[in-house]
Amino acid sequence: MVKETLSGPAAAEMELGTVLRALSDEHRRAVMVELAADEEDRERTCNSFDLPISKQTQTHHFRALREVGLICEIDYGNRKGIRLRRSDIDVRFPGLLGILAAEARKPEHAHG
């Protein structure tokens, strides 16, 4: 089975700027929340994640994380895998993965 790997800018390239834009759209932005949980970074599907859009705008929210570099897409053909880059983030925005990772352990609904 051939594969490519697409992977956006080498790490040393990553601006803060435009990951920062990426992370701004709450559906990329969960998207990473729910890689930087995944401590064994686990490759993913784009259809694993719950999200309540159509797959046409899924596949331009994955394209854009991987513009900036926070992901890679692995092209199988007929799939398309997902992985988060932790190390090059780790490398370039220390602390970032771990901001959003504790996304994910806050309770849907805080009430004061």
Given for the second form:
There are 2 protein chains.
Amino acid sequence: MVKETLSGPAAAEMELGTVLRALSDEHRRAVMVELAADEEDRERTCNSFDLPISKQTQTHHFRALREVGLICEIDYGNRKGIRLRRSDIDVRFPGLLGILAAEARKPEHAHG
Amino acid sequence: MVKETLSGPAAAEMELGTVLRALSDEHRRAVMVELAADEEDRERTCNSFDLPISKQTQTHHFRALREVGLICEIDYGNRKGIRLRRSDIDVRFPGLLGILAAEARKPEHAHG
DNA sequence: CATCAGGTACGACACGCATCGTACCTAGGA
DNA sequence: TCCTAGGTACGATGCGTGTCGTACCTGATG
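Following the display of the form predicted alone, present the structure of the form predicted in complex with the DNA.
Next comes the full complex, and the chain you just saw is listed first.
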């Protein structure tokens, strides 16, 4: 019941290089595309993204996204919540989330 | 005197993953930041970017930028011209060049 | 033709990092 | 208390790729 929120750098301290490198990985980008496409910014769980990789690797990727400032993680002890830092990203890199959200509307990303 | 233009994929065929990977390298990103910041879209030479790397590595990077669709190269035989594919990028990834151009206005990128 | 500068081709190397195996931690429920 | 599911820590590994050395090509200049 600790609910400690883990955040990365402040909006102004985000670096374009590290952000782009984080987004160059297909699995991390898939996570960000889903988050960017959700206009309601719902909190997600790690499992809800259906990543075809092991638990350890998921930990690695979510940590990477957090450390560059794209998401924050809420620690519930035995599970974790994922939240997009939409307002911070919109301030620091306006247009970035729009590019990602557009990917969710491309045919090859339609899962239903 | 051949002046053959080498281009990558068409605008619609550009892939976000490969584009972001190309931009995750600091030297390629430095090139793109300069190109994006020039509102007149002047043709550049490879040397004009003052990259602190060898000729061979520059060839490698410019080829990478061309193959993902960000620039086109004009082959003059014993030298090469570099052009930003601004309109194609603006169609496929609106906002991307704005993010890059904003980097040119950051203090740590001020060279003069 | 000789020379030179810009650029490419090929190969080699070193480092980063995505991935996973094993082991351990945390909270909730039976 | 034990079990289970979600998550982390640490180490090992394999691949991608940024980098450069050497050699060669191209066009301009003298």
